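Encoded as structure tokens, the following chain is the form predicted on its own, with no partner shown.
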Amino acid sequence: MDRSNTKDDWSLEVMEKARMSSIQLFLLLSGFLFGSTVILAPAQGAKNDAWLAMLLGGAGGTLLMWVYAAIALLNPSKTLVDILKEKLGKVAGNIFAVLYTWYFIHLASLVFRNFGEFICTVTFPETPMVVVIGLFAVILVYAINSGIEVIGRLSELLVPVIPLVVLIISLSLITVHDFTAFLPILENGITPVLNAAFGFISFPFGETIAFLMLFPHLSKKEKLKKVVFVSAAVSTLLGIILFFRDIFVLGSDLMARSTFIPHLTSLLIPGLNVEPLVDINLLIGGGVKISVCIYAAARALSQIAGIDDYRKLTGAISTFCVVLSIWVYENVLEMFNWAEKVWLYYSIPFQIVVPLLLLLLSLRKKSKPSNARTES
């Protein structure tokens, strides 16, 4: 009996039985939508108008995760890989599951050097970054090893946490609000509020295209849009009351000219030091974030090349971002610059351009039958 052989075939087969529940994708989609927006405030470039960017944004978001979810239903028991090959031919489709499995890498690599600035900034100074990082990288590949459904167990533990440190931070600076703080509105018009808008849409809400490689596991199908839509509004009024508490306390000016501005809130709690907080929260968001891409590309990886277990490409798919988070940026204006100026441009092929293409196929295919029968 050749024992590796069963070994792999019990490992396809608790990979096929995996299911998460509608409250675990909810919080799983929540946290990985809050990830690293904690430290990189989107929306940011239409200062006091980054409420409204936000509510135009957030409306966007929904409606692009819809398409996600559409795309999801369109083809159920699929993942993204599946789609991209049965939609555009196995050559074509190869070739472009090879850059969604880069573009999540890349993501991934991302998350890891916010988190790692963050925390070699304001928390471990002295710390070489690439231990932080490389020592959050293993223990984010023992949950990744141990599969979706835990994943999906620790974000129902871990998420509601989040809401909770932020409604902790926003009641202790209750007394310090200029509550005017973020008037006039519309004082440099509505282009700067369309353009943070359009870059909300796509940090976070367009990211959630990984998620094409996880709604499969979703055990009730029929509740996928309503999972997304509520997901997709809470992460937003989220981010609506994070500014507020922000300007309020911190004012326009200082908000334009901080560099981590949650937690430079956090320091201005008198007699109080809750900036662990802070720290904790970017540990669940981007932890959640970083976990759904890494996975997200070893299962696209593991399909494309025939791998029947990703387990076995999830260590080095890791060791291979926290190299890349190391070397993608000089330093942390460089990131910032990235973050704003780059990330929307490039990310539009991959959240826009190609999930549009593949609902239209979708929903080409869905028609056809049905234009049988009626010509029978």
Contents of the next structure:
Amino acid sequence: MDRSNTKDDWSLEVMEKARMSSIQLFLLLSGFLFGSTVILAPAQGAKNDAWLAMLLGGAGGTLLMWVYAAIALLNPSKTLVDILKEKLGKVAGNIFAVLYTWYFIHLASLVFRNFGEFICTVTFPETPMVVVIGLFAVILVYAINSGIEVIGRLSELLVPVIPLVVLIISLSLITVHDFTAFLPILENGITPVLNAAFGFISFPFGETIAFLMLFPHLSKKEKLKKVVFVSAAVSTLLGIILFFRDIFVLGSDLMARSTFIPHLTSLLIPGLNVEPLVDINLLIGGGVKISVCIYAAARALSQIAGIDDYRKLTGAISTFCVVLSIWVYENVLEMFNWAEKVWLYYSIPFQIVVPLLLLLLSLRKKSKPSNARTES
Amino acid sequence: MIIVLAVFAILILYDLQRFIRKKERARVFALYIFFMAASLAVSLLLASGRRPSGPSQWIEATLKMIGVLK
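Return one more block: the form predicted in complex with the partner chain, after the form predicted on its own shown previously.
Starting with the chain above, the whole complex follows.
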């Protein structure tokens, strides 16, 4: 096989082969969005008003994901790397593609670390974190190497467990609720709410930029916007339900002081230990998120380097992700501090600036032929 | 340290024999060696208790330098 000639043919061939149904993409997106939010409880900066921040952030996040879907629909059968190369030129496109590869690797490492911190804090305190993360990585590498179709089917099987677990825990706690715990509304003004809402757009909605490497695999492209909208709405709703459950049970003061809020809530069920259910949720959500990130990174890097199969790089990238997850923070406090203060600003170029630029360039290119036709 | 070296030796031997059997191109080897060498170097430093400053600190320092963060 003459690889120099058939590089593009190969990617087209793979595009044709690997297909995902709308349901699979919906569940993958939902699992991704739920990812580490199951243990980290985003928008906590707004305290009592986190539900308002989630509503605003959810709306903004849906809009942002709509932008990603629009880019994918304007460039059908093209991954993020292809789009970057086409719109920005080969050199700049490749530079941005390398930066995105780094971003996906970094994101995977941060989720690995969230997972490791949680498991080593609450479930296996005696086990070294690298062992917990390493074993999880081995399973995920196997899933990623099996292909995107397998990840899709796995999400079909596992992601529906997440809302089920939320429902079980919420119903179990129905007797210990204080339904006025979220009052008063806007006690500290609108500024913390807006800040938390912006943070909620970045984490988790903006992180779905990784799906621009997956969208070309969707079998029915016309359903993409609907899938994106529904998954964003479902995730926002689930996040708000989780927030209300937690604040009704814990109260705002305890909620503000605890590290892993949903875990603490699950410990308060009278006469029942459902702690492992939170672990299961994290395993599923975190697993989906890390798989998508490593897949996106390996796929992007293989496209940049002109390698015919992304699977050749998944082992090395995953190993690097595991090491990076241990290297990246010294302790759990640093992890939370960095996620709260730095992540948002670091993510803006990757999640907002470049995608908006790509959307504008895609729209301009699309409008050009029609203008030419009108002139003639 | 020995455990780290042993883990990496197993990983590299497992992957490289596959690459050699399939006669992979130099690019695959180069990228593979880059990631594994970086991982090995950082792992050895972490295992020896000499934690180098990480990417999170570099990113934070860069954002502070350009005035985005205070």
